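One chain follows as C-alpha cells, the form predicted on its own.
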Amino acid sequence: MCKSCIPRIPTDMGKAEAFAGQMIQTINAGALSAMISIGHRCRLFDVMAAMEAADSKTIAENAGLNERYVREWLGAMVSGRIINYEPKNQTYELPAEHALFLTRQAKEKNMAAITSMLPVWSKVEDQIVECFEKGGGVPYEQYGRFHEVMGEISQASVGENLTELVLPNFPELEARLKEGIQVLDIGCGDGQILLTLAQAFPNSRFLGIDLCEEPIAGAQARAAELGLKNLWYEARDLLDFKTIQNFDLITAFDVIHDLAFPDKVLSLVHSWLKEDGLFLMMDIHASSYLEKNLDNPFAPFLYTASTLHCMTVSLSQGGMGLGTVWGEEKASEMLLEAGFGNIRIERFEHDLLDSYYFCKK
C-alpha cells in the first residue's frame, strides 16, 4: 500500500464510534429503501392502509402475493419501525400516519414512489464506476424502467396539482388556457402531465416532445384511449425541432438540467414563444453552492441523483453535465442569457423538491 493511502489514526474515539453508529443507520436506511420500493411496486402499502391489523397470510392473500416473501418483507418493515407488530397474535398494521407518506392515495406525499428510483440507478453502478475512472457518461437507454418511475413521481407531484394548486395562483394564465392557447411541453416523458392538462383545458392544443420513443409511444396510446383530440406527442431531438408557429405557453418539468445542451434549448424556447408567451420551468429547489445546500433535507439524495443519472446522461452525449443541483442561481443566470428578462421564482407547499420559474421575454 502506498504511503499516501495509509489512513490517519483517529484522535477522538468518541467521534469515531458515533460515526460508526451513523454508518449503521445509513446501511439500514439503504436496505429499507430497497424494501420500501418493493412494497410500493407490489402495492403492499396500499393494501395494508385499507386493512385492520392482520397476519402475514391475510395480507398476502389481499395483495395477491406469495406469503413467504411477504412475511420476510414485513420483518424488514417492522424492524425498520415502519409497520407495527403485535407478537401475541402475530399481526401487522400500517399506521395511518405512516400510510400518509407511503401510499398512492397520498399522491405528492408518497415517498415510497421515490425509493423505486434507487434500484433503477443501482443497475448502472458498474458503468458509473467506469465513468469515475475514464470520464464520459451513461446513456439514458441504459436505465430500463426509469421513464416509468419518473412518470409516476412527476404525475404525483405535478399532475392534478398543476391545475388545482398552481394555476389558480395565476388566474390570467388559467383563463387563457380555458379560452384556448397553443402549449408545448419539452421533455414530456410518458406524457401524463399533458394528459391531465389536455383533459382540464379542452379548448387548448397541446404538443409533447421527448427524445425517447418508448415513453412517447405509450403516451400516444393513452391519449388515443381517452379520445383526446387536442393532444399530440412527437419523439424527436429538441435541437432539431422546427415549428412554423410560436407557442403561448411552453413547459419543462424537471428536464432542463438533464439536457446535453440546456443553454441552446433555453435559447430555442425563447425563440419559440410568442411575444406575450410564458415559459414555465419546474426544476429542483436547491442552490448552486454546496455550502447553501447543507440544510436541504434532500441534498444527499439530489447529489446522488445527479451522479447516477442527471449529470452522467448529459455527459454521455458530450453535454454540459449541469447535474441535478445546478441551483436557482445558475438557472436564473442561464435564463437571462437565453433572453428572458422577466423571471419569477415560486415555491408551492405541496412540492418539497421543486421550484417553479415563470419566465417572460
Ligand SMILES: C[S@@+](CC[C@H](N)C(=O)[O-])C[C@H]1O[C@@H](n2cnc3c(N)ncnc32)[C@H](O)[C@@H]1O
Contents of the next structure:
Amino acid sequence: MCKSCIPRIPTDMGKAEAFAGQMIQTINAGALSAMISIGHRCRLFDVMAAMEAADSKTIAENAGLNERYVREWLGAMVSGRIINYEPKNQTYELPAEHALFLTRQAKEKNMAAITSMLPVWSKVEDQIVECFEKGGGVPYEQYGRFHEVMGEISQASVGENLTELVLPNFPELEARLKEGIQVLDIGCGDGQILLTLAQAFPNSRFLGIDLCEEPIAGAQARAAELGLKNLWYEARDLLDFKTIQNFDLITAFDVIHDLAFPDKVLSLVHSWLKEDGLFLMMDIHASSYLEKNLDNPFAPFLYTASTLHCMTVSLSQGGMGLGTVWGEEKASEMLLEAGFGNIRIERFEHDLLDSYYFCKK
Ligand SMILES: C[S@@+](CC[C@H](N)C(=O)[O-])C[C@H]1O[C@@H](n2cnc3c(N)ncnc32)[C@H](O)[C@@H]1O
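The form predicted in complex with this ligand is what I want next, because the block you gave corresponds to the form predicted on its own; please supply it.
Entire complex below, previous chain first.
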C-alpha cells in the first residue's frame, strides 16, 4: 500500500459513529431506490394506490405478478416506511399521501419514475470505472433503457405542464403558436414533448431532431399512429443539420449540458432563429459553484447523473463534458457568447429540478 493510502487517525469518535449511521441510511436509501424502481416498472404503486389494505396474494393478483416476489418487495417497502403493514391480518396499505409521489397519475410529482434512472446508469458501471482510470466516456447506445426512462420523466414533468402552466405566462408566444409558427426541438429524445405541442397547436409545424436513431424511430411511429400532419422527426447530429428555414421558436429540454459541443450548437441555434425568434431552453436548476449547491435538495443526485451519464456521453464524443451541474452562471455566459442579448430565467412551481431560459436574439 502506498504511504499516502494510510488513513489518518480519527480524533472524534462521536463524529465517526454519527457518520456510520449516515452511511447505514445511505445504503438503505440506495437499496430502497432500486426496489422503488421495480415497483414503478411493475405498476405496483399504481395498483396499490387504488386498493384498500390487502394481503400479498391479493396485491400480486391485482398486479398480475408473482406473489413470492411481491411479498419480498413489500418487506423492503414496509421496513423502508413507504408502505404500512398490519401484522395481525398480514395486510399492506400504500398511504394516499405516499401515493401522491409514487404513481403515474402523480405526473411530475412521481419520484418513483426518477429512481428508474439509477439502474440505467448502473448498467455501465464497469465502463465508468474504466473512464475514471483512463478518461474518455460512454456512448448513448450502451445505456439500454435510457431514452425510454428519460422520455417518461420529461413527458411527466414538461409535457402537458408546458401548455397548461408555462406557456400561459407568455401570452405573445402562445398566441403565435396558435396562429401557426415553425418550431424546432433540438435533442428531442423520444419526442413526446413535441407530440403534446403538435396536438395542442395544430396550425404550427414542428420538427424534432435527435442524434440517436432508436428514440426517433419510436417518435415517428407514435406521430404516424396519431396521424399528425404537422410533426416531423429526424435522426441526425445537430452539427450536421443544414437548414435554409428560419425558425420562430427553438426548444431544448434538458439537452445543452449533454452535448459534445454545446458552444457550437448554441451559436447554430442563434443563427437558425428568425430575428424576432425565441430560444426556450429548459435545463437543470443549479449554480455553477459547488458551494452554492449544497442546499439544493437534489445536488447529490445531479452530480451523480452528471458522472454516470451527462458529462460522460459528451466526453465519449471527444466533447466538452460540461456536466449536468453546469449551472445558471455558466449557462448565461454561454448564451451571451452565442449571441443572445436578452435572457430571462424563470422557475415554475411544478418543476423543482429545472430552470427555464427565455432567450431572444
Ligand atoms: C437528456 S436527453 C433529453 C431528451 C429530451 N429532450 C427529453 O427531454 O426527453 C438529451 C438528448 O440529446 C440528444 N443529443 C445529444 N447530442 C446530440 C447531438 N449532437 N445532436 C442531436 N441530439 C443530440 C441525445 O440523444 C438525447 O436524446
